[in-house]
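We begin with a single chain expressed as structure tokens, specifically the form predicted alone.
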Amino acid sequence: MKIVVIGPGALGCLLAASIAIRTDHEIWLLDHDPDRATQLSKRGLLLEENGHRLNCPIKATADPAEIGAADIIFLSVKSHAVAEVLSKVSFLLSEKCLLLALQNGIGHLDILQERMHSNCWAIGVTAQGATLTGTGSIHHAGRGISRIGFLHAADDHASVLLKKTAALLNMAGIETETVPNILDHVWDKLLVNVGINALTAVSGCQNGELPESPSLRKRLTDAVNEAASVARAKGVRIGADPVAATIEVCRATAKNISSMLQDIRRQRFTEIDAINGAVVHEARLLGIPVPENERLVREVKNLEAHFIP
């Protein structure tokens, strides 16, 4: 198969490297930066995991026309880039292709439903931990299950493609299962991100420091409980104790630098609108107060406002 990973961030590079070294499929990495794409094609990816450093040759390009029609596309760009990317890569899609969107939060869901007219697209959430340590260099910081599924009923062809995608990921060493209720899992992960990402970004701390500080733990608890109230009001089936689940993730990834804190340190715009901002948006529609999430959105946007152009 021809596999395309869109976006050379931590998750995109982890996917591309894992598939490249553990399968025989043709793998492409699509980047918006031509110079970086050239560099990645020449040098490949460097994957650090389990104490080993693995060089992973790949094909990389900034020109979708160079790739042609794909069999499976992993969309791993930031949530705020989804609309623009979809407008540029439409000809990579065909009736035989499945696009799997792997964004944090829920801000991308409406965009996908508006732009993707076929049913050959799916949503994924992953507990894989990855950090970029340089251009094309990834530290695989932790493993966890990934879940993929359709938001709406799919035909037999799309269902087969989804199973092939899960099999590909499992072959690549990324434990994956297909699920019929992917939206519930999306919200479960959203609640974890609500409690960790923005708070680590504004505090400048590692994940494991959140539950150890009484003040930060209180803010985490309030943010997650607010988001859980919104989820329940929308009829989403979430876990029984989302605060405990978030604290468990903090401790399991204690040394990790969250993706939002990485973005802030690199002076890149974050996914705050798709995470805490999305909770605020949904809460306003439902008339539910979410003051901690509103505070976190303000604080992250204030950090972004001071980026040097």
Given for the second form:
Amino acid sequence: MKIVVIGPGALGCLLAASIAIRTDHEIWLLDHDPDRATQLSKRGLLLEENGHRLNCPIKATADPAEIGAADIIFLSVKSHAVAEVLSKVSFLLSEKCLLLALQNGIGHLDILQERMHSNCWAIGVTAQGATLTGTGSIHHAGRGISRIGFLHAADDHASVLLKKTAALLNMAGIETETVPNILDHVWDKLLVNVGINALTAVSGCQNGELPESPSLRKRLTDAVNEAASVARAKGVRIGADPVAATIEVCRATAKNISSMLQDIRRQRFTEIDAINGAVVHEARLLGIPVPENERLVREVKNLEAHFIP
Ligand code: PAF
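Taking the form predicted alone as the starting point, write out the structure of the form predicted together with ligand PAF.
All chains and molecules follow, beginning with the one already shown.
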């Protein structure tokens, strides 16, 4: 098969490297930056895993036309880049190719529903822990299950492609299952991100510090409970105790710098609109008060407004 990974961030590089070293499929990485793509093609990716450093040869390009028809496309760009990327790669998409979108939050769901004309797209959430340590270099810090599924009723052909995608990921060492209720899993992950990402970004702390501080723990609890009320009002079947689940993730990833804090430190726009911002948006439609999420959105946007140009 010809596999394309769009976006050389931590998750994109982890997927491309794992597929490159553990399967015989042709793997391409699509980057928006032509110089970096040339560098990645020459050097390959460097995967640091279980104390080993593995060189993973890949083809990389900034020109989607160079890739041609693909079988599976992993879309692993930030949520706010989804609309633009989809318009650039539209000619790669066909009924024969499955696009799997792997973003944090829920901001990308409406965009995919509006822009994808074929039935051949799915979404996924992953609990893999990967950190980008340099261009094309990733540290694979933790393993966790990935779940993939359709938001719409898919035909037989798309279902076969989804199963092939799960098989490919499992062969690459990324434990994956197909699920019929992917939206529930997306919201479960969203609730964890609602409680951790913005709060670590505005407090400048590691994930493990949130439950230890009474004031931060209260803010985490309020933010997650507000988002959980929105999920329940929408009929999403979230886990029984999302606050406990979020605190468990804080402890399991205690030394992590959350992706949003990493973005703030690198002065890159965050995924706040797709996470707490999306909760605020949904809450307004339903008339549910979400003051803690509104405060987190304001605080993160204030940090973004002070980036040095
Ligand atoms: O975005 C992140 O950083 C991660 O999803 C998580 C689970 C919050 C751990 O840092």
